[in-house]
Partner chain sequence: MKPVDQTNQMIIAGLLTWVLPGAGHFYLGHKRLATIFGLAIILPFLTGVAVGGVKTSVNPHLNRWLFLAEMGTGGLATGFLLLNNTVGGLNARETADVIRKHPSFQQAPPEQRRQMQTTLQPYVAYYPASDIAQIYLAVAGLLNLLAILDAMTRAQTGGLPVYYHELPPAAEGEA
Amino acid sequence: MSLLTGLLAWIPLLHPIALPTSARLWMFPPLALCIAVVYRATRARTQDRLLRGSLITFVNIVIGMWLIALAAYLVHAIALWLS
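So, to be clear: I want the structure of only this chain, in the form predicted alone. Can you give it?
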């Protein structure tokens, strides 16, 4: 099968692109940035506040997710220690 035929036969929702496990975390920063920009675009009254607000929201999302991951890791470690 040629490359063109393979691309034409690819159906995104039925045959998703397989990502290596190490690449999944690299998809988080662009997703968090998009969420921060869209959220701030609905909240900012002027364009001057959009960039600063988006960056602050992005940092809050990243730090919050990091703290959630750390808490989950600690709960897991304590559960292993107790068993």
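Having seen the form predicted alone, please provide the structure of the form predicted together with its partner chain.
What follows is just the one chain, with no partners and no other molecules.
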């Protein structure tokens, strides 16, 4: 009942959404997709290949970020091992 009351009292855009900490990771792909679409759209003469180009850029961003995260993790692990 309290959950229902809370839900009814929630006003979108005014009250923040209570996101769990794990949601932080899953909020990255939609933003990366938007960045890929805008970046590709600024380079597109026609929109024929925009979808394909956007998807390629999106995959590049996600893989690139994953590799950066992996590198940072390895540097962190090595620093811990050396100390």
